[in-house]
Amino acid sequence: MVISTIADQITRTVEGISDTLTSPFTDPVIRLGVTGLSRAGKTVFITSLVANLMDRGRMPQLEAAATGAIRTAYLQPQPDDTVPRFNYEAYLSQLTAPEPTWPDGTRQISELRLSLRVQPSGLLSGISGPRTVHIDIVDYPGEWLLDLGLLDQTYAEWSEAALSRARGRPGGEDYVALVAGVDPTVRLDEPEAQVLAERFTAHLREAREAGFSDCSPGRFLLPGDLAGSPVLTFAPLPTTRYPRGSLGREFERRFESYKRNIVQPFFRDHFAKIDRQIVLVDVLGAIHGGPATLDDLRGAMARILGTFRPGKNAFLTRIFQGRRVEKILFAATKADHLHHSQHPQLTAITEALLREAKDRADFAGAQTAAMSIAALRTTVEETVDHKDGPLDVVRGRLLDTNKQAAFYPGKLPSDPAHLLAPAREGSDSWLDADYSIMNFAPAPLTRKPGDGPPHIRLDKAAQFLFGDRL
């Protein structure tokens, strides 16, 4: 293992240097990588970002696009024969479709390549004609990522912090309960051994489903050919001393074959090559759920952002460190959900929920930052007569009944205080507000030629992101 993890750091230090040496003789090239959590929208955010630099009509805050310093953009093949092709023209199909529909979400890594030709600006604009920019977009399941915190535990420790996690949540208590009567030092019992995983794996659904954010093992969500191997058959246990042959001891070997297997991989060949991240949060949804699905959002984050390498990509750093993430966007998504008016909240109560992990990115060198966006937007926004008065609202079809409705979530607090603290105390609900949410269905859409999907702030997002390379 540590043999297999040397020779890993060592390929990673020669791509590197390859890759430090021959970038001045090729085209420049943008890693990345789009990620969140189950429901924060990561397939339509990457549809819709393509679709908008494909045609940037809508894209008014990427400095590139406004000055027409992009002259085309076109997708090209990515790189990676061996990653399946994120499939861009189906779903803009379903999006942009007379009865428009949201697609499946992420269940597997995927890759697209977007290239633009851009016109160099400054003193060589005269000079210079056109550069080739590629952009390699890499979507991956959410769940995956809270997977490369298990690097660092050993299987007592996981066990530990999964049980303690279980307790409180749903289908939680239950397996707990189940696993008190059990003797981790006995013999294995191979049956045993199934019906605890997938007892495990169908709290980790139900907590999911409840809005919980921290699920991990990631892959006992999104098994794929892996579902009933050993690698995926094991679950938490009492932590003591396992004999030779034992429960206990079978299930800490599958627990490290997981890392070395299928965590290990992930990071060395994915993720680990990301230059820009972009993190989809669904704050919303997290607050309707209450205080405790928040404060898991929060510690969830905290630890998602400690598995990345942030800080700046200096010639010296690429060759004796490798790839770090030079900026990170922490996105709040369904931004249309709610007015306008309330924006502002939103981008705030991110900011404070992801303080933690932003500091520890911040500290480390990368740049980062925090808004409210909506990739693509399903609502109008009105203001109807209410009986306190005039009250801002959004209008939208419901996903479930096809149905025209006005919906106003509840007033945000202007400080995020008043949400994290009964969070971080572990209050059962929120004491003087109430939060809704409604499922929207994408709305048809009438577009001028040269115009994109419609959004809210995807252009200041890609801004941000990769416009100073463009």
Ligand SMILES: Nc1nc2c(ncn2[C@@H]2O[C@H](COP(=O)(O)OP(=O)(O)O)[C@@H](O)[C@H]2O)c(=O)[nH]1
Given for the second form:
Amino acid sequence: MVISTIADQITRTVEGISDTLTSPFTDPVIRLGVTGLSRAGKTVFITSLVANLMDRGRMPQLEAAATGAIRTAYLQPQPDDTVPRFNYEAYLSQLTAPEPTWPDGTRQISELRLSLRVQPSGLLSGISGPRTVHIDIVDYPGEWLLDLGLLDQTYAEWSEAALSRARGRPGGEDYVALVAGVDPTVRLDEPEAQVLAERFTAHLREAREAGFSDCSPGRFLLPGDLAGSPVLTFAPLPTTRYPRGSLGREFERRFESYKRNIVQPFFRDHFAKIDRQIVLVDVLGAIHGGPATLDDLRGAMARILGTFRPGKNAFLTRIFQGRRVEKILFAATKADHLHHSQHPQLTAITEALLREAKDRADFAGAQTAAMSIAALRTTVEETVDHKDGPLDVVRGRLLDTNKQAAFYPGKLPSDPAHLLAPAREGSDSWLDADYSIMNFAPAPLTRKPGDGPPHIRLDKAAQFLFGDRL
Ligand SMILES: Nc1nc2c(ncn2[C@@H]2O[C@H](COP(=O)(O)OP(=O)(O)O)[C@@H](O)[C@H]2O)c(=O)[nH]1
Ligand SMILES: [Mg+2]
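Given the form predicted alone, corresponding form predicted together with the named molecule:
Below: every chain and molecule of the assembly, starting with the one above.
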């Protein structure tokens, strides 16, 4: 046994050496997908992650940082010339300015290559020189993932589902009423088509603002340079036989065009290349929105997880060609809104959402995990005297008034079922408590040399996502 171990190590050592010799061609690459609905915290996450990998003083739970195996980290030109570059320097200087501000919302895909020089540890350490590992970070809207479901639907099926979902959602009744007065068999009139698309988009936007997650088609909310183009100028209509040249027939054609020209290329060109994935989820925001938005988040998480199971979908199976995403982390963001005494509850709720999503999506395969994180910590913790006894609060500078305030968002139950059951049953409001959120401004930083921006469990997230490959 001993002998075989030694022999094994010798061959591995030889491999290790040849690895370094051929290095420019064999440098390992990890493609890390970062997604989440808009405002979930993707931009802040990537900026803080990269800054904390360059200055690793606050990354003790990332093993390769703690042991000193990571020697340096630096940015390099990304491999994909046609994808916009993630504007790291601009975002970092905003977040670390003397009067820090949050970055503006981004609404498209972007990419950044971070390269790490890593010194192998153990037996190889003396023989083999440092090697380079590239982490290609790909930031893309979670809304685009939810579009996968459209591929399996006909225009009639989608229309029916979209109209029934619109009922009872913000702005939805208005759209349903508008459509009731429209005859889809009349000749297409472009201004009328535009009004329908605009009103449907307005409804999606309102629903999104009220905290609903599932507001597809995703490009309606994040149109980028496609705004106003015919591929986004359609909307759900009552189902019937649409004659040639009619409004309904044209909307049906544009729906198919959206699937073919927007949804499929994204999955084929970007999604299918991802190795590891983090899905940022604003769980606190969804709880604040009420039972309906939490229930909707539950469904959206199942659909997002379903996209990582290519076997279920013929199109995905074809583009993945047997590859698959190896690890998926669902991270509840903005945990700095809670005192750490409540983090276990937030994690338990996120875990329960993930467990249900796994059941619903019949998910097996990739390794999954749930965590509560804050990419950029904006608050400090305090315990204050309250009429019912001591209360664990957080204190920060409010975004709208610029004043310091202590904040208590409400008591999260230790049993996630206390929130998930009423959500599933369609309750109108939470029974026991109200949950509030506040928007904090980023705090001015006083950093020690070697420290990145303050965060909560960013190092643990990094360890799960790519620690095993360093
Ligand atoms: N308190 C706190 N707020 C955050 C954090 N990350 C993001 N936010 C808030 O969420 C907003 C959206 O974040 P952003 O990264 O732009 O989201 P994106 O649309 O997913 O890229 C920011 O403007 C902040 O107000 C965090 O770690 N802590
Ligand atoms: Mg962004």
